[in-house]
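Given as structure tokens, the chain that follows is alone and in the form predicted on its own.
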Amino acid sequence: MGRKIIDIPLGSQHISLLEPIKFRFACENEKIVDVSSDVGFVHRGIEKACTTKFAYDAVPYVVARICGLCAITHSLAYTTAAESLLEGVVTRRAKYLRMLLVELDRIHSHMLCLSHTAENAGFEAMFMRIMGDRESVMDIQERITGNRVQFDYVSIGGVNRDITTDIEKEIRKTLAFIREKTHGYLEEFTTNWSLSLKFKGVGVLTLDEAYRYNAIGPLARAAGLATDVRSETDYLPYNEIGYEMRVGEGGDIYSRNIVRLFEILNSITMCENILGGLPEGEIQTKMKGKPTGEALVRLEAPRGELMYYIRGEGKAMLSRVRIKTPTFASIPAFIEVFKGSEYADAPAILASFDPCMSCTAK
């Protein structure tokens, strides 16, 4: 009697995947034996618009609309690339303020992922708790930038707003609150069977597979692959503010949860160090000329390496903008993790990936 293979789709409309991507699982009984994916549901034409509709100095605000969660990293990656083609140097104060927003963004993004992980494990109350605590981070982002989601904070030459003493006090108070809450999450994620312990050995990406499929971000670090753009580039002075790379070893759902929890704690420490050592000076430098030449910039977004390539020919409008997002680059690794897993574990595995299809469908 031959094998009976059943094809089961997951997405783009599914309780655990309301995103413009579809996975198709070939299942033998309850085990996933093969996987295919389709990411071609949405194309917004943002790259084309950045070379035909908007001048180069307006592009930071356009690319910030690629994704609500990663808005600050998109605008920063582009402005860093553009600044490398223009005359002028960004002040240290502006760089520190940029790092502050990037790490606050990492905190609330990781909290969102952990809340969805809890929800897919059946812990609706834990989902609501983490999402409720996450609001305090969103509030201080709004106090700094004026917006809760689309910040429009980074501009070519620096940032658009400085912080006051009152805002600094509010940030410190919120960071202390989130640190206390994160230690509580860490205890629950490391001791509760139904929430996290039962996912040890589930959805494993081995170190060899992480290398082979070019995994990035927390997905790679949880597998033991020490890769983080923050330790590899000098666009931002992360070596001055207490950055530490957290590397796991299990490569499973549990390890991905723990890596993100420790990254939240490290981001809190970095934000406090930024505030404690914030340099004096201006927040904006006047940049001269128009972009001429080409530039490539890599930054560490919450989900991994974000890459921007731009080319200018001395005109107000760029001739090329190309964006490689973390989730798109991670899909080959996603597919490999699903293989050999139980179909019932697919929602939990998917949540642990923390996919951002808004970035991918640019």
Partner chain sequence: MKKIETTLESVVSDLTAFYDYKVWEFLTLNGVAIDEGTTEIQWIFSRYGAIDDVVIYYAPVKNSETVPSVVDLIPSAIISQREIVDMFGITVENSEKGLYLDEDSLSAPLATCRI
Contents of the next structure:
Amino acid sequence: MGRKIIDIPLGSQHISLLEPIKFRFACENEKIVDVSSDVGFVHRGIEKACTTKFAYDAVPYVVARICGLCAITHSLAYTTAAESLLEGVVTRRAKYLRMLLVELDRIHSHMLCLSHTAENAGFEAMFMRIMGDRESVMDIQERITGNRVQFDYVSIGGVNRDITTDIEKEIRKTLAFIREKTHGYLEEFTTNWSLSLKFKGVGVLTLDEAYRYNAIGPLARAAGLATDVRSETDYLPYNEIGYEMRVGEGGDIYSRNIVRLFEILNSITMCENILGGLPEGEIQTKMKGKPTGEALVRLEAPRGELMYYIRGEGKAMLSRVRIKTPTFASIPAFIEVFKGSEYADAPAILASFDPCMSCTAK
Amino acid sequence: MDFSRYRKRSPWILHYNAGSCNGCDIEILAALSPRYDLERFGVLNSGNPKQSDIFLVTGPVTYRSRERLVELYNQMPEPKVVIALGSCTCTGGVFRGMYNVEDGIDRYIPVDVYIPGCAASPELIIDGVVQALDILEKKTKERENAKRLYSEPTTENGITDRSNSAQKIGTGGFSPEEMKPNSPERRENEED
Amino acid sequence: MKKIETTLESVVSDLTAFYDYKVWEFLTLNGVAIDEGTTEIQWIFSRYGAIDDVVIYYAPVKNSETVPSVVDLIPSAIISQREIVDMFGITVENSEKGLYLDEDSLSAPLATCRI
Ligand code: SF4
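Next up, can you give the form predicted together with the partner chain of this protein, since the form predicted on its own came first?
Once more the chain from above appears, this time first in line as the rest of the complex follows.
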């Protein structure tokens, strides 16, 4: 056999992909030697619409439609930036409720990713189990906000709905249920051969590569890079509710799964602490004026760091909204991981990144 | 072998994201999962257009996905049903008028079922798919009628081929003798 | 948020002196349309582990000028450079068009982003 390089395309429509993304793997025998990607399939032009079609107080609901999974982080990052331009102060109760929703969102998003990883390992039953359990999180989201997915909970000045004692009770019950289930998954993901051993040493991102390619989110933390925007910003009082960073080692698929599982557990604890220490007060404050100046806000979405940069000139329309989404920033790191791994592992590796193309292309 | 009798019992779904926000895609997964269990209708999510009966599209069709959308639609065998899932798929929704989107998929392919909602809830998705099943059955019947009239299209290995019958209707593929009401050829065709 | 002005000629040397890959995380490359024909390009960094320590290097760019590439220094900048090329219609070294936009899309949609 000579050294022959074959191009194999993956995507844009493929059973293991939820969203359109196209990779072209240049393979030498089974090894991937080069990768090129096309990520622009879902580019809609939201950045422009935010500055030409929608006034600044409608933008939170538009940016939520960038991604259905991390909608709350998008609208929250935008509102935080807009509020800092309007120089308004949000009540502590509203902040706590926002954190509650962000953490619930992280729980169900990580569960989706884990189930998808299980499916790619050929473990269909596990996929169904996790998806089934995930519904309970969706249920409480619906109870709190009124909708399952695009719930438009955050608005400039606070949040749109309050929670009652009834709902609180239900949330606590669900959280306890999810915690128990997560311990079960943890056991499954560490001891089951097809979910643990099979994934060890596959799709490795080393610590140095993580620094070089600016990996973020669970991808970076699994490689041992201690970066989490929740500990690097202070608009949301994460230090009050028991946030802990979990850093993995190895940087392979296995350690990404474990990091995600521990983040779910940590988020559950945080949600319980939020409910325990929920301050009294209003959930909305009136904000006056038009945004003037520039602001940059970072927030930890389930997949890593989300950044909003907005600039306003005292008019109803902003003059620039720049959105840097987690998956977009980690694509160079993804490509680095692919190089040198086996082609047969490609779908599993891709699933373990938990990519979100709708975010990437906006 | 003739598969048409079983089609309604096991429709396979092809899902394509033509620029949606992911919200509706996640709801499809949720609908397939145990709580809602769309699979009890025999539905299977397949990634292969050539084996699918129901085309589930989300998203307002971005410029780059136009070609793929039409290509996938063409690759699906007849009869097929197209479902537009989500407000943005039906009309453009929140993305209407943005510079890189077309407003809704019906500018490119014919749509049978529209499911509104942003995001459409799994209950609605189930309703939509069940409605699509009826349409699928109707379409299957229509195709059998066509077969009786023109003795075409042929069904070979389960793939129905309508190209011949369309030609006959369109170009008058019958010879003048065949067109006479009592010609032997005509009767022969009708019999089989 | 600290903003440091730089120019197109000096940006690569400035960033080489500034950027230590174990200390700074490169967030993204940003563009803001200032007025017709001029875009402000920003290189945004944040410090690992520090609270809100964000540094922005910025330089005004005329549409006829070429922005130097920083990929040798910061490999992950490649994708944001391609995005800037598409969105503002400016040229960046070693970055081709077509990350998001197709042939018949609106070209440089954000370039004259004025109300
Ligand atoms: S209808 Fe709404 S939730 Fe569904 S894909 Fe479109 S924007 Fe997303």
